[in-house]
Structures are given as C-alpha cells and as structure tokens.
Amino acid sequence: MNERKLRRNQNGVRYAKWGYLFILPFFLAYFIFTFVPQVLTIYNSFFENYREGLKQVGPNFVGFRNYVALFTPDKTGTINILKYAGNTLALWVMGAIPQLVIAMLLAIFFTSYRLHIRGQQFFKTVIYMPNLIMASAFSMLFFTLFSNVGPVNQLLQAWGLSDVPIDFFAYKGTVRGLICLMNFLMWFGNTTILLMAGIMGIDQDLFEAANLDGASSLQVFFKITLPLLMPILIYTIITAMIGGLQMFDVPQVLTNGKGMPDRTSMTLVMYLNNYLGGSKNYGMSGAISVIIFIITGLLSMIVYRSLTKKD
C-alpha cells in the first residue's frame, strides 16, 4: 500500500510539473509584454519627459505634479480629463445598452427550445461578419455615407426631406449617434455568439421541465436563463466596458482626431495619443494611462459587485 501511495504521488508531482510548463509561456508572455510596460508606465507618469522641438526635455522627476496638471482647469474652466471621461462613458453606455439587449433577444431567438431554429452557423456567421471589417474602413465608410456630397445627404434631397445638405458631424447628436451606431454594428455579433454559447451551455432539462410547468417565455428567462447566464453575462459587460473605455479608432478616423463638435467626441486614449503624438510627453501620456487604468478597475469592481450577489 505504501509503495502504491508513493507512486501515485510521484506520478502527480510529475504530471503537475507538465502543468506548470504548458502555462508558462502565458506568464512569461504576460510579465514581459503587460506588467512590465505597467510598470514602466507608472514609474514614466512620475517624471517631466517630453521633446520641444529639437530638444529633449528630462526625464526630470516631478512627483504628481503631471496628476495635478491633468486635474488643473484650462482658460475655459474645463477640466479636460474629465470631460473626456463623461465622452467616453457616454458614448460606451449609449452604445452597449442596444448592444446588449439585441443580443440577449437574438442569442434566446436562436436557441429557442420551443422554435428550433435550423441554420444557426449560418446566422452565427452572418452576424459576426462585421466585426472582421477594420474599424477604420466602417469609419471611412460612414464620413462618406453621412457627409455633406454623401448618398445620405442626396437621399434626403431627393425625397424632398430637406432643401440643404445636413452637415452631420457639426452637432453632437449625430456624431455620437454615428459612433454608437459602428460600435454596434461591430460588436454586437460578437456578444451575441458569447450569449449563444452561455445558454447553449445551460442543461436543457431545466427548459422542458419549465415548459411541462406551464411556464411562460418571461418566466423562464428571468427564473431561469438569466441566473444561470449571469457569470457570462457579467464577463461580456465587463470586457465590452474596457473596449469601451478604451475607444479610440472610430472616433480617431471619423472626427479627423478632433473630437468634433467643441471635443463633445474626444475620448480618453484620444486624449492620451495627443500627448504621444509630437510632443512625445511620456510623463503626461503615463499619468493619462495611470487614471484610465484607475477608472476601468473601479467601474469593473462595480458592475462586478452589483451583478453578483451571495447566496
């Protein structure tokens, strides 16, 4: 019995030691590619280092006085930090709330127990279909569609809706609109399939023993879809929070990288590629990417904390 005993934890220690290699190569990627450049972006955020012109200004150390300048108001009174924030939480909440819901309704339209709908890898690839395109290209494609010599614009003019060309990117309606409208277009297949998968994963028992029950479609989703999909659902609006903080490439391309109308689309990591950009200020852009890191922690923790609750 011993000797079995003392096999058998040789035999683990050894397949744990497989283990331990196959996830290396993750850690190793990971410590050198993101928590070394945190690091360094923070260490970066404590120091005056930018470039005027030819001269190389620093790296001087300066203590939180980059933090102080981000939070000190310009001629206008603006504090800019935080009205690129209010930009960026505006355009990712109008943007997530249809996204979320139209793929809530599609992921239970196709895995419907009570329909069966045929061909859902077809409509599984259709719907994903526009997250392949480039940000950048559904950018170019909308500031042609939606400008003042656009198919939309002679549309309008042809069916006699209005008399002037509508200039859409001079108010801030219709810009964020347009924003919001690409990064549902984009992601909302995306959300969808993960929904799919999450209530495919439920057992199915549950489903036919609610419909023997005599339950209804809301009773089912709200008894049962919805608590059990709750760990997925908590993982998509978290993920889909940091992609929308981190936004960055529609509102680049499609307001030239100037936030227009009066910087009401200008977002943080626009606001952060300005300092990287000639000036070349690493202390400012480290600060910049300190509090947006700051900002995604603790919005993360709360959305976390308020899908969640303890049996």
The other form holds:
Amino acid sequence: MNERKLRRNQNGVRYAKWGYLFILPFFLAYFIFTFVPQVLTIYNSFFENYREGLKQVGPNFVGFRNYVALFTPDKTGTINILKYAGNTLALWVMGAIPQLVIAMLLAIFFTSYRLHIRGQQFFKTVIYMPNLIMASAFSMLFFTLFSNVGPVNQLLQAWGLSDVPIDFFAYKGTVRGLICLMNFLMWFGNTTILLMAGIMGIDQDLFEAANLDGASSLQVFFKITLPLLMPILIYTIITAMIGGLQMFDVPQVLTNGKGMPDRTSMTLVMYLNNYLGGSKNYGMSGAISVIIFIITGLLSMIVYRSLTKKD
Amino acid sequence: MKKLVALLLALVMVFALAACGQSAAPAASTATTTEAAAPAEDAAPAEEAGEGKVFNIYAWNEEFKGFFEKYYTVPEGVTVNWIIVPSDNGAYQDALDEALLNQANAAADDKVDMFLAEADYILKYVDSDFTQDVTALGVNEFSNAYKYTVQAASDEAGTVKGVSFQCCPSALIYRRSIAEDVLGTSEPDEVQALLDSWDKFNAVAADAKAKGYYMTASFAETYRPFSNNCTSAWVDEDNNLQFDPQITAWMEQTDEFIKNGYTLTAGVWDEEKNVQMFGDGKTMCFFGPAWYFNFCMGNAQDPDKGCSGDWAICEGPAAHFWGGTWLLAPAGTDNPSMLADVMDTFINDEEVCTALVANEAQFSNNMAVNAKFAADPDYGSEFLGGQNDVAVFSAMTDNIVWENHTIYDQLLNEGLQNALQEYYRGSVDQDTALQNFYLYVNEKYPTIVTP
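With the form predicted on its own in hand, show me what the form predicted in complex with the partner chain looks like.
The complete assembly is shown below, putting the previous chain first.
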C-alpha cells in the first residue's frame, strides 16, 4: 500500500497545478471583465430602466417587452433594428472584401522569394501606420476634408470638375463609401501582417517543389498557399467580422451620431448609443447588446462552418 | 529568480488579457445600474457656523472661471475646485447628473457647491429637488436683473434657484456694406424699420438674392427667433409631441429660403457658414447675442480676411435670446453663504458688473449698470463700427419672454434641426425627415407620444 503510493508520487511529478495556476489569471480577467458584464447586460435587458431628466424610472421587470419593442415595425413599416443590422453588414462587407483582397495580394508579394521586395520593414510600417491614428481623429480629418468648404471640394472646383460643391454627406453612397474607405485604410495593414505571418509559416519546400513541377503562380496560390493559410484566414475573417459588427467610432464621428442620410449609415452600436446618450436607457441598450451578441455568434458559426467544410 | 520571472509573466498576461477581454465584449454597453439617489436634504441655513473648506464648481468651459478668478475674492481658507467637463455629446450633463445624484452620499468636500447651466437644459435642474431656493440663502435682490433670466431659473412654483451673470438678448447682426447695397441704407434704425417683421424679412431675402447675396448662411439661423416666441410647449399635458405654430412657420420659411437659394444648408456652427463671415462673404444677416459676435465670429475679426467694423446690430423681426450661463444652487451644498455671496456679486455688485461690460464685452445682468453704458456717448463697439451695442440690447430686453419651456427642449430642438437638415440637403423628403425625428424622440424620451 504505502509502497505503491510512494511510487506513484515519484513517477509523476504533478505539473497540472502549475498549469492551472498559469491559466488562472486569464479566467479571472475573463470572469470579471467579460463574463460578469455580459450576464449583467442580459439581466438588464429584461428591465425598464431609464432616466427622464434627473428622474430615474425603474428598474422594473418587464420580461421581453424591450425585445418586442425593438422588433415592432414603426409607422412606415420598417423594423428599425433590422435596417441598422443591414447597414452594419453592408458597411462591413463593402470594407472587408477589398481589405482581404488587397491584404492577401500584399502579403503574397512581400513573402514571395522570387519578387524579393526590398525595404519590406519600411512598407510594413507604412501600411500599418493608419491603424495607429485614433479612429475619431481620422474621422474628423475626413469630415473636414470632404465638407462643403473642405479641400476636396476646393480642388474639384479649382480643377473645373464641379461648379458647385458636392455635398458628400447628403448621399448614401458617398457616406458609406467614405466609412468603408476609412475602415479599409485603418485595417488592411493589420490584415496584411497577419496573413504574412500565416504564409511564412508554410513550409518553403512546398513552394519550391511546386515551382520545379512547373506550377503557375495562380496554381501555387490556389493549391498551396490558400489551403494551408485557411486557419489564419478564418481567424482573420472572424475577428474582422466581430470588429465590423461592433463598428461605431468611424461612422459615429463622421456623421456626428446622425447616421445620415436617412439613417442609412447608422450601425447597431450607434443605435445602442442613441439609447444611452441622455436618457441612460439601460433596458433597451441591453436588449440591443444581446441581439448583437446573438448575431455575432450566429455569423461566426456560419463563417467557420462554411470555410472549414471538407469537400 | 525563475519564480520571479514567472510571476512577472503571469501579471503581464493578466493585463494583456484583461485588455483583450474588454475589447472582445459583445457590445460597448456598460451594465451598471444607476439607482435614483434620494434628493439631497436641504442645506443648513447660511448662518450656521463651519462652512466647507472646498467649494466645488461644475462648468463646461473656462469662461466663467476667468471672470470668477478676476472679480471674486474667495473667503480665506476656502479652496475653489473647478470641475470642467466639455459639453460635447452631453458629457457635461452626464458628469453633473452623476455628481448631483450622489450629492447626499458625497463627503462634504466633494459635494457640488455650485454648477453652471445653459438655457436649453436649465429646466431639467430647476424643476427638480436637486436645486434649492436661493432666496432662502440670502439672494433677494433681483430688481436689477432682467426678468426672463429670473424666470428661467424659477421652478413651476416660482421658487428662484439660481441667477445668470449675463443677459443674452440676441440681435440681427448685419453687414453694413451689403445692407447698403440691398436696402440702400446701413443705419441701424432704418435697417430695423425695413426688417421688423418676418414678411419684410422674407421680401428683403428675395432682393438680396437678386443682388447675388444670401440672406442668412444657415438653414437654422432663424430657428431661435421663432422658437423663443412659441405659444405652446413641445409637449401637451398628456405628453403628446406637438408643433407650435412658430416652429411650423420656421419650417415654412426655411423651406422657401432653401428652394430659392436665400440661405445655405449648413448648420449654425458649421464651417460652411463661418466662411461667410470673411470680408468676401456674401451673407447679409446673422443672429446672435453679445457673446456671439465677440467670441464666435472670429472669421469676421480676422485681421487679413475679415471685415471688422463693417457690422451693425438691430432687433430684427422677433425678440429672442440665445444661450446664457446660469449659476445654480445645488441642494446639499456645504458652502451656502459663499454660494449666495458669489451669486449676489455677479448680479448686484456694481463694480463687478461694470467690469464685465467694460473689460469682458459682456452684456451684464444688471439693468442699472447697462443703462450707464447705454447712455454713454463715448461707449461703442469697434467691431460694430462704433455702434453702442449695450443701448440696442437694453432696448430689446423688454420684449423677451421665457415661456413654454420643458426639460426636453435641448434634445428636441437639436433633433428637429438635424432631421430637417437632411430634407433641406435633398437627401430625404419632409415626411421621412419628420419620421426620423420621431424615431429620435422615441429613443431619447420613451414617455413622449409621437404622432
């Protein structure tokens, strides 16, 4: 008995507790900063809880009333939250597709041993640079650039391309275009660096072998790079999507919270923010948060499934 | 050593992941529940000995701080603590509300002892238990203050809860040279006679257009002259949203002005409007009080491109005011007698009020002092080509009314202008713009019933 116990202790030095100890900080941080707020948000979404002036109304339990209110069509028959979800997705997709394509191209150029681009560090730094500017400052810059009396309109008029100033903020296409352009500029560097890391992780022998076998560049890309890059690509797409669904700062500052024109550039989080600003409506904004959470979860699952599907 | 490194790494991980955890949270919503704190109890009477050593003032900019530091002598042993939060996106009111809601539980030195508020949202504080009667504190002399400034700081029962250190009658500010071209005169009295009703104003707008000028430089330029004269509030007794005839009249006028090119689609504070103030600007009329042309028309005062001296003021088609800073008395302050003294100084101390007019380009809230300047033939504003602005403002104040205001005013006025701007810019039709306004109202005030 005693002997056996002794032996077991001698044989296996128990490292497990150190493992748990090392992952403990993450779980503590996750619990305090993510899990608790998340549960509280869900809890709050079932309450009527807002301020009118300085008068606090609630919190009173109202069940699913906030959710019902969100999905009730307004007088024109629009279910507003769906409209804003659509805006958010459109803004993300319009920005993310060019972002992925350009980032992929750049990543391939930078990692290609045949092209052997010089000054890589310099270019990597430059393309990452826009990400270092605060989104709000960047948006203010664009707002000023494209205003009716801004430099862009002055140039257009000076070159004779337009007689009257173009009101960039009066059209859905231009406002959305500007938002997508800004998101693209801010994030393509980040994506490029992630994808480069992914490509550099692929065994160079494979590329060499393919070249020896006479594969064309396109064949190399579709048969070797892309399949082996898939895990990183999925990670990139899903994180970009989570970020995209929470899009807030750029459109908020660019349109001064109005989501103009006709609320077509209002994202879900801007909508949430409308309820918080002034009336501190935690009930409704909690309900919107939960819906964003559900949408994010569903979309991530769909993207993950469709990209990892074995044929 | 290894253990130390391990500990360090673990700590780094905590911080790194804490940061990740936060940004990955599903939404930027903070889930804190703010409970209504019971309104602070009424402050102890002023005569009670032992006042607080720290006097906390909440403000949204440095303007009043400057006057306070120059003209008010702080009692010995008291430290004045300024809590200045810019008003962008309601940040000032958010900070102030938190402080007031927490007033009862705050330590004596952390209590709000005075706070500043603007006309647009003053009722939110005045019509609440978070402010207190200043007459009980010893501020009783309002005979020299302008009536509307006292009404604005009074609750429904007529209890005065604060004072304004300035009076802000808003004038029609016009370019003399353009008026000369359009109206054939630039003399304030004659210009006033030609622009003293909206019918005349609209007719002159057409003449100005014919000569290549804009009447105003923002679609919302005439909003306040109309909205200040409303005969009904934004909501009726059942909290239904209603449009006063004055608001509808503004909408009709603006519609005409935009269609005919008499004005621009810029907002009141937009750069597009501000460039019109330069010497080569094409706009005849602006509306604003003393603070507007002294501090917000920088382009007109530009030494190279400006046109200082080419301006004059008159009452215009409708008496109105714009802005103004009120000093309000929070319930529960631990410095009641100093609070009363500050208020009294800025409305009744002749020396201080005189200095405000002479040195600070303010129109003071003291009729006697203003009358002195109005009668002084040597007093005049350089910007206005030597015109005595105090005299014009003094004559205007009798016609200003403070009526039909609600705690909703600020956001509803802003919301309506923002929504209609899209219509004037041609993005949406008027019905859609109004629908968007109703959506905005529903988001901000769940209790208001929209059409």
